[in-house]
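What follows is one chain in structure tokens, specifically the form predicted alone.
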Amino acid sequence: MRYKKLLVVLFIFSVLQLQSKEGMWIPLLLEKYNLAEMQEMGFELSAKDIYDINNASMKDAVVVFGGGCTGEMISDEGLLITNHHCGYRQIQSHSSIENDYLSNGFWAMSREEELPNPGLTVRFLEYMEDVTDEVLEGTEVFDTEGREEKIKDNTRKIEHKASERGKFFTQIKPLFYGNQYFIYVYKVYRDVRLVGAPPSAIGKFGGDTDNWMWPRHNGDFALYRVYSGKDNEPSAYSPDNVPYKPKKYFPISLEGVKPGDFTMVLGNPGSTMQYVPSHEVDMIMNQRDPDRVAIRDKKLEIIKADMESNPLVRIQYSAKSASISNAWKKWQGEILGLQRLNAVEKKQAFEEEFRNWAIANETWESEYQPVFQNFDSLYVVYQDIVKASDYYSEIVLKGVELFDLASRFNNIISSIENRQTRIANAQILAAEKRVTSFYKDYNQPTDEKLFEALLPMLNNDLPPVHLPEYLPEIISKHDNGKLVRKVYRKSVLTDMKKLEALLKKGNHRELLKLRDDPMIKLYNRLNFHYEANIKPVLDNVNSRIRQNMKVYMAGIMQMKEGQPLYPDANLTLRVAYGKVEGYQPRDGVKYTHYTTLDGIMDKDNPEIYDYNVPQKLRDLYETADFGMYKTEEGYLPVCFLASNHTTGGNSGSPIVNGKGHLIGLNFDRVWESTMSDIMYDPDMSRNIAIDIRYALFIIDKFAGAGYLLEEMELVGIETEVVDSIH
């Protein structure tokens, strides 16, 4: 008896070791669920150092860097930190064939220097709170159309209200498929100047080749600076401004990592799905991955291909072409990924075990059958719309790039039928603002092969009922290229100077005429479709499917009372811990932790533009001028590996160790655990960060910039040697 009870007690020990990893947990929360677990594995704060309302904390340190990245500030002059590729499309936007600093770097060596970047922001966030009793207060006397309603109306009331007339961002999200809701009230920065970035060679070396793979090589960083008014306030862009001073920066360890330290990852995790049912499951591995895999194969053999052959292109598709080859190459990781794990069979156990709980509830008949039943029928309805839906979105949407231009005259075509005159003199405004920044990255000739290989592929691949009548009656009779000619050659979208004085004169009449716009009519008739008989029914099966997903959700979170549940990742600051540690990826193959300079120079490749090292970080290998940042051994680190729960979202947020010192930053995962949104292995999981002693290197040694390392706290290092970099 004492040997089985010892078993049970280190499979328990075991099962939460293993646990410890996963999740993505709300900072107010941790104090309750998580420090005690965390300070076992080395954490040596409090919770109140990460999250704390009243007195500055890590989570004013931290930033939603843009639309989806997260950054760090680094120094109390504003300084700020994130990855090269969440700032990407600003450091092509001040690219050119005279200035490229895609592939030269840019670093300013003043505040004077210092680009300014339009529309970019940076949110802090003031604070978080639980209002689900606010957002649910009065609708349990309403079916479920208007229970929605309601929930919608006293969301506005509450967002409104928190943001104090304008000076706040706030939002209130969902967690746990509507079980609960918080509200997130932000400060928005829009002054935000590019500091330094290194050459893509640097901070995207081994480019798609090596994106999501272990081991990796990349200085996956760029700095910024934010500015504020001479208040401190959020200030749109002015010379006036002045560096912002931050509540919190992270101070940056020189100590480097060892196997089985402690980590944490404080970011802003966009999407998860760690409790769907094994229908979605089994959909996304055996159809929706593979068809967009498959559409954004030839996306990219076109793209790739015009990039090698043009210098010029090459500058206007990096940022389009990463984009694209992101979630192209992780999707095929993911359908691997699940595969391994036997996916559906795992949530269909779980499934099971739920179905004993309820039975044993004696609630299964009464609330939860029904709910699988429905999933049951749901899913087949699913299955059909949501495959033309993903066609539509990768061909129509995010494929043929004139398509977008055609929408926003469309948009203005309908504007002026139903005599909205001052909705469509605003849309005239917009649309001459980005047929400026439109045609600075467009390149017709690629766009029209992206028209003649995709547009096919969406008529082929779908049935019928989902495409407009006409459009394999056109496609079959203009074959061998006639469709482009007859689009494109007669289209006046193709014309950017036509294109803006039409704008610029403004007149509704003329632009009525655009109706008959070769361009415009084709995308007008796909989008019609879509609007008409796809987005409907995919809308209405979504929410029924989310209807079923609250109800099973408040079971799961039932039968697993008194344990610690996260919800999933919805751009909102999350915690992440784990530890540095490698992993084995198949049998036979065994990775360290960390990767050196060592590893840049063996790939070294000047004929491939990812891989052709730049002379002067030849030159400091040589030498062996690694300064302070070199390690005990006498290697330069450029990246190591963490068993952090991330995603999409975590780019760009700081890694820290124990002492909440600033040791890297995440940009990535092994591609062996991309399957990680909807399913967390263990001994696969691992997030990939850069070392921060490699940025600084970089920093320091390679770009001459090393007057920025003056206003950062450097610390793990002996007094004298930060000394002598002031």
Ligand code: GLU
Second form
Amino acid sequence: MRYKKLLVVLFIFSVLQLQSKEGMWIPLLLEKYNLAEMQEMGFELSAKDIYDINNASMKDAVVVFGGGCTGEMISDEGLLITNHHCGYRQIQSHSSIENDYLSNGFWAMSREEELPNPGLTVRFLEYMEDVTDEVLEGTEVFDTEGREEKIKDNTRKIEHKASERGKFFTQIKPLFYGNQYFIYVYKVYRDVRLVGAPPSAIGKFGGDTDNWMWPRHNGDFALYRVYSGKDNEPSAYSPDNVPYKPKKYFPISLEGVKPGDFTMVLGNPGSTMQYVPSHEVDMIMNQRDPDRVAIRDKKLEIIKADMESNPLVRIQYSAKSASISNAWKKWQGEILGLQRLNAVEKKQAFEEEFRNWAIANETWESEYQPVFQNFDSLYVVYQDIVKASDYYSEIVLKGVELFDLASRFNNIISSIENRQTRIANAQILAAEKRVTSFYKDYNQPTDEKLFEALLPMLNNDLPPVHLPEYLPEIISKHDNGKLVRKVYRKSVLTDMKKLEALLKKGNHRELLKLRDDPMIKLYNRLNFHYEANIKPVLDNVNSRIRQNMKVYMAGIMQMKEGQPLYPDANLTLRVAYGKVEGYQPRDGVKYTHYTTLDGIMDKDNPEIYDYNVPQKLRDLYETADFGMYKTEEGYLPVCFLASNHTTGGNSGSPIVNGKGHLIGLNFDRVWESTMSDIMYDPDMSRNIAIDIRYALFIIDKFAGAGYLLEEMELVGIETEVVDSIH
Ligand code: ARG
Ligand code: GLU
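Shown: the form predicted alone; wanted: the form predicted in complex with the ligand:
Every chain and every other molecule in the complex is listed next, the one we just looked at coming first.
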């Protein structure tokens, strides 16, 4: 009997242990759900040190960087660190053949040399708050559709009020599929300047080859500075702006990491789907991922070949190809991970458990059986329509590049046709700007190859109902490149000068004539079919799945009552905690928790673009000039692994130790963990961080920008000095 009890206790303990690392937790609720466990694992501070609205706390040092990354403050003079790949587009847009910051890196040697980045913003979170009651107020009396409208209406009003007349950017987001709502209130800074970026051969070392993999040797960091008006408040770019004084910045630890150390990642994970039904998992791994991988195989084959043979194309397409390749590779890992975990069977087993719980509760027949019956029928429709939408998205929306311009002209034309003069003029102005930036990174021969390869895929892989009526005909009539020639030779969209002149003049009658442009016409037909026949079905199914998910989720929450549960990621501030640890990817193989400069030198190969180590770094390695950045054993650390639950959007997130000191920047996950957005695996799920000491070493020894370290607060140096004396 006692033995049995012990087993139960042990079992519960091991379950807790397993679960301890999974989760992206809400900072506001740490005290209630997580703090005890965090402290047990080695966290030495309080929940208020992480999130507090009355006093400076870590959340004041963490920002949403650009559209979807995280960054953090590391000095009281506005200095910010994030990943190299998060600022990649900015670094690229400052680059040309003559001034190639991608290849050579960029380092401002004084404040005057820092480079402004129009359009780039960082958002600081002022506070978050549970507004469920306010959002749902007065919704009880409506049916489903009316309720959604009322929720939207309430949301707008609450957001508007909280914005205090535009002082803040506010966002209400549903949690747990609308079983809860939170408001997030941000201050947005718009003058963010580039301070330093290592060459790609460091910041993107290993490139797409090493992406999503361990062992990793990527110095994936870049430095920016946030500027404000003299009152420390947001201000548009101005030479008179001054460095922003944050409420809080992270001290930087030189102590390094060892296995078992507590780690915490604060950041803005973008999206996960931990609670979806087995139907969705099945569809992702057996249809959506393979479809999108196949389309991107083609895109990458074409783009990579042209990049290799032409240095200008390499610069023009580097950011585009990195972003195509990133998800492409992740989806492949995700399929393998879901297969390895038997994810569909696991979900089905959970659904069985849920059913039994509901039966015991006498809620199955009334509440949840209908939900699952709905899932069964909804996913049949969804599977078909999502295939079409994935193809349009990959090929029309972000495949053939000229479709981007075509869509703008298509919008202008329809505004003119509808006599929406003001809207049309605004669109003309926006298009004028877009044409210039579009052409800076456009190579027509590459695009023609994309057109030739991708359009037939649309035609061959989708059933006729999902295609504009005459498309199959046109494509089969114009094989062997005839269509491509016709469209590209005749379209005005390939002529930048003409387009610019046309837009500058802005004559509506002339613009209307573009209705007959072959590219715009083709785009118009595809887009029309999508808007009329695909999107409405997709939206409808999506919304019905969401409604059913809300009920299912409420059931899961009830079933798990008393256990902490985290909501799916939604690009808001979350806390993940875990520890420094390696892992065993497969039988007989064990990965250590860190990599070093030795590994970079092992990979060094001047013949391979991704592995061509800069000469200066080779020299530093030869002389072993590692300064205070080396470990006790004398090696220079580069990256390390930890078991924090992270996803896209967590890039650039601070990873801190138990004292709240910065030890690294998150930038990736390992190959065997790419499925953790859907199903976390405590044995395999590891996030990859760049060791902060490697970043400091590059700034100081490699770039000679050591002056930047003076404004940082470095801790743990004394220990090192003491150690080296002993
Ligand atoms: N896999 C990382 C992330 O999801 C890094 C991506 C950038 N690097 C690259 N080689 N494409 O964003
Ligand atoms: N590299 C990813 C990002 O840009 C983070 C890695 C992940 O998805 O876990 O957000």
